[in-house]
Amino acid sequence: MTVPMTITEKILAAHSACDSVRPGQIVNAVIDLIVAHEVTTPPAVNMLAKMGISRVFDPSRVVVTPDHFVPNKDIQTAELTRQLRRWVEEQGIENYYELGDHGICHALIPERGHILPGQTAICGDSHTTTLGAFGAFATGVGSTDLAATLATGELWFKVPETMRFNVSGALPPGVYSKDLILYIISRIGVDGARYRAMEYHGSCIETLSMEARMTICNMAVEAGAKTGIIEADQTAVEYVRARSDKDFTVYVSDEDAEYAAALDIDASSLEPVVALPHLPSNGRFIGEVEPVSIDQAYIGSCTNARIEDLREAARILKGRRIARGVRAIVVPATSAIWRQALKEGLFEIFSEAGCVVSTATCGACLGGHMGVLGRRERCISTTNRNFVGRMGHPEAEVYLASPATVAASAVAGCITDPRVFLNADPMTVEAAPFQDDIHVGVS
C-alpha cells in the first residue's frame, strides 16, 4: 500500500533508500549540493583536519563563494577569505565564484543553475531555505554537520512535519511577496513553525515570478522551519532549464498526505507590512505603524536584492531624492545582478536619488560592514531578521519591509506607505522635514 506523502517527505525518503517515511523518523539522506563561504566553511574544514580528514567526498557537489564580507573589512576576514581559497584549490572545486564573479550564495545558487527541483541542498547558513522555490529539500547546518556532509555525502534529518499555506488571490498593487511572508509570520510566531516545513500552495502563489518565490522561503526559518518549500511547476522548470540541462525529478504533494496545521490567506486582503523591532514576527499593516524617522534605508540581503526588487524600489526613487538625514544603501545580490542593473540605468537613478550602491555582500544585514548601525539608530530595511544588535548597536532599531516601502520610507524620511509613490508624480509628493535625533516610541 502506497504511504501518502508530503513534498519534503518524498525527497527525504528518495535519499535515503526509503519506500516511505513519516515524520519524526531519523533518516540518513545522500545530499546532492552543498554551499559553502567563508564564514563558516573554514571551521569545518578545520574540523577535518584535526581528523585527519583531507579530502571532500565528490568536489563536483560543491559550489563556494565569498559573500558575507565582501570585500574583507578587516585582517581576520581576510584571512578566513584566504583559507577559503587555499582550500578551494586543493580539493581541486571547480565551482567558485571569486570577488567580481560572485554572489550571496542563496541568489547566487539559482542564478547559476546549481539547484534543481528534487534535490537535496545545505550550507552553514539557516537562509538555504530560500532554495526550497526550487522544490528542493533545502536547510542551514552548522559547521559540524557541513564538515560531516563534505566528508561523506550524507547527513542525517529527523523528517520534518509539515504546515501547509493556502494563498488564493492576487497582491494588490504595492504589495509584494515579502510582505506576504511578513503577514505569515506575525500570524504563526518566530517558533510557530519549529522544525516544520512550510509548503505554500495556491493561485497566489502560482502567479509569483521566481524571485518573489525566494524571498518567501528564504523567511521560513524565521517562523523556526526546517526549509520552505514550493512545488516547482512550469515557472520554476523553465527558470531552471533556462540555467541547466541536468535532469531532475519533480516531486509533488499526494492529495490525502497529512499536515501538522494549515492556514488559508487571501492575498488581495493583504497591505504592506512593516516588522516592528525586534522580531520578524512583530508585523504590523502600514497603515497601523506610526511614521517614525528613519537614519539609514537598505535594500539588500539574500532576501529582497533581486533584480526585481532593484525595479522597485528604482520605481519609487526615479526622479526624487533621498530625505535630509537619510542614509541609502543599495546592495545588488550578486555579481549579475549589479550588472543588469547597471545596465537598465538602476544605478543612475539611485545615484541621482542620494543612493549609496554597494558590490555583492551580505555586509550590514547581520552587522558585518557596509551600513552598520550606531547607538539609537533607527534603519528601514530589506533583510529578514531585526533582533537585537543584529545590524549593529544592541540599543539600534531595525525595521523589516519590503524595497518599495524601504524605497518610499528613505525618501519621505519617515516609515511610509509605498502606495503613496507609486500612485503619485515625483513633484507632488514632498520629504518630511527633518528631524535632528527624534525617536518616536512604538508599541
Given for the second form:
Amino acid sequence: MTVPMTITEKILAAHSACDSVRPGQIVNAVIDLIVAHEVTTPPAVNMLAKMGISRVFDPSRVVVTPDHFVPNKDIQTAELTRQLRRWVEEQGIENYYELGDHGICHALIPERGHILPGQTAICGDSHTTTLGAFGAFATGVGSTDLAATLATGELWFKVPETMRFNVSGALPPGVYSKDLILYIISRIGVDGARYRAMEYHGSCIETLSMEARMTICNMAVEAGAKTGIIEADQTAVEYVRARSDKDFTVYVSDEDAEYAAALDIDASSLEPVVALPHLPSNGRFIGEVEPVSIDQAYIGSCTNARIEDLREAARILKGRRIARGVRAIVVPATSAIWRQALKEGLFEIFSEAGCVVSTATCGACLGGHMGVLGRRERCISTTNRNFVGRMGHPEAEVYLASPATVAASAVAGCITDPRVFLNADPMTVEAAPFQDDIHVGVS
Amino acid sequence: MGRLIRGRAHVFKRANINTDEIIPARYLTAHDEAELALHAMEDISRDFVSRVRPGDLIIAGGDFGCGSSREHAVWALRGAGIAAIVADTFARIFFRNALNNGFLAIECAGLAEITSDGDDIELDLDAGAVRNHTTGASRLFTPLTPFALELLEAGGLLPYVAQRRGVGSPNA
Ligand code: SF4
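How about the form predicted together with its partner chain, since we already have the form predicted on its own?
What follows is the whole complex; the chain from before opens it.
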C-alpha cells in the first residue's frame, strides 16, 4: 500500500531513501544542487577550513555566482568575492559565472538549466524557494547548512506540512503574478506558512509563464514557508529541455495527499496590490492605497527583474517621462536578461523615460548599493521585502509592487494604478496633469 | 551544555522581528562575531549593544528572525553575549541556524507578555520550564526534539557531522 504524498514529500522521500515520509519526520536528504554566492559562502568556506575539511563533496553539483554586491562596492565586498573566486578555483568548480556572465543566483540558475524538476536544491539565501517553480524542492539555508552540505552532499530537514493554494481564473490586464503572491501573503500573513511548503495549483497557475511562476515561488519565504512549489507541467518541462539535456523525474501530488490547509483564490477578482511599509504582508488593493509621492522607483531583484518584467515596465514607460523629483533605477536580474533587454530596445525606452540602468546585482534590494535610500525617503520597488532598514536608512519607507505598478508610479510621481496607463494612449496621458487625473483611493 | 540557564532578560515583544533588524544588511560584509555584535539589533534598539552583558537572554514575540537566511543574525546575537533566545515562535531559517550553531532557541508562547527588561529568567531544559525569578511567574515550553538536542549537545551541525563521520574525512 502506498501512502499518499504531496510533491514535497515525494521528493524528500526519494532523496532520503525512504518509501514514504510524513510531515514532522526528520530526514537526511541528498542534495542535487548547491548554489553559492559571495555573502554566505565565504563564512561556510571558513567553517570547513576550521574543521579540516578541504574538499567539496562533489564540485559538479555546485554552481557559483557573485551577485549581492557586484561589481564590488567596496574593499570588503571585493575581498568576499576574491575569497569566493579563489575557492572556486581551488575546488575545481566549473559552474562559476564571472561578472559579465553573472546574475542574481535565483534568476541565473534556471536560465542556465541548472535546476531540474524533482531535484533538491539549497543555497545560503532565503529566496532559493524561487526554484520550486520547476517542481523542485528548493530552500534557503544558513552558512553552516551550506558548509555541511558542501562537505557531505546531504542535509537534514524536517518534512514540512503542505498548504495548498488553488488559483482559478485569469489575471486581469494590469494584474500580475506579483500581485497574486502579495495578495496571498496579505491573506495569510508573514508567518502564515511558517515551516510549511506552499503548493500552488489551478487553472491560473497553469497559464503562467515560468517567469511569472518564479515570482510566486520566490516570495513563499515572505510567508515564512520552507518552500514554494508548482508541479512541473509541459511549460516547465519545455523550459528546462531548452536548457538542459539531463534526465529528471517529474513528481505530482497524489489526489488524496494530506494538506495542512487550503485556500481558493479567484485570480479574475484581483487588482494590482501594493504592500505598504514595513511588512510584505501589508498588501492592499491599489484602490485602497493613498497616492503618496515617491522619491525612488526600483525595478530589480530575483523577484521581478526578468525579461517579462522589464517588458511590462517598458510598455508603460514607452514615450513617457518619469516625474520630476523621482529617481528610477532598472536592474536586470542576470547578464543574459540585460543583453536581451538591450536587443529589444528596452534600454532606449528606459533611458528616454529618464531611468538609469545597472548591470545585474542585488544592489539596493538589500540596501547594498545602486540606489540605497536616505532618511525618510520613499521607494516603490519590485523587490520582495520592505522591512525597516531593508533598502537603506531605517526611517526610509519601501512599498512593494509589480513592475507595471512601479513604472506607473515613477511616471506619476506617486503610487499609481498601472491600468491608468495601460488603457491610455501615451500622448494624451502625458499631456494630462497626472496626479489630479488618476483615480487612486477611489473605488 | 548546562541544563539550567539563568540570565537577565531583554524583551522584544513585537512579532516578526526580522533579520534586517537583528543585523542590517549593510554589515554583512563582516562575519566575525565580535564585529557583528557591535551592530546587533541596531535598527530596532539603538542602545541594545551598550546594555547587553554576557549571559543575558532575549525574550521575544512570534516569528522571531524572519526574513533573510543570514546566519550573521545568530552570530551577532551570540557575539553580543546572548546565551539563549526564548520566543513565542521562530522563523524557520533562524531556528535552523541557531541549532546548527549549537545556540539555544526555545519556543515558549506568552513569555514575552509577562516579562520586563531586566527580569531574572531561568530556563530549565530538563523540566521544559521557564521561571521569572523577578515576578515569580513560570511557563512551560515546547521541548526540543531529540534531534535538536543532539545537535545542541554536539555544539552544532558541523561538530555533529564530524563526530559521526570522523573529523577531516567527511567523505569517508
Ligand atoms: S535580489 Fe534581493 S532578495 Fe533576491 S537574492 Fe538578492 S538580495 Fe536577496
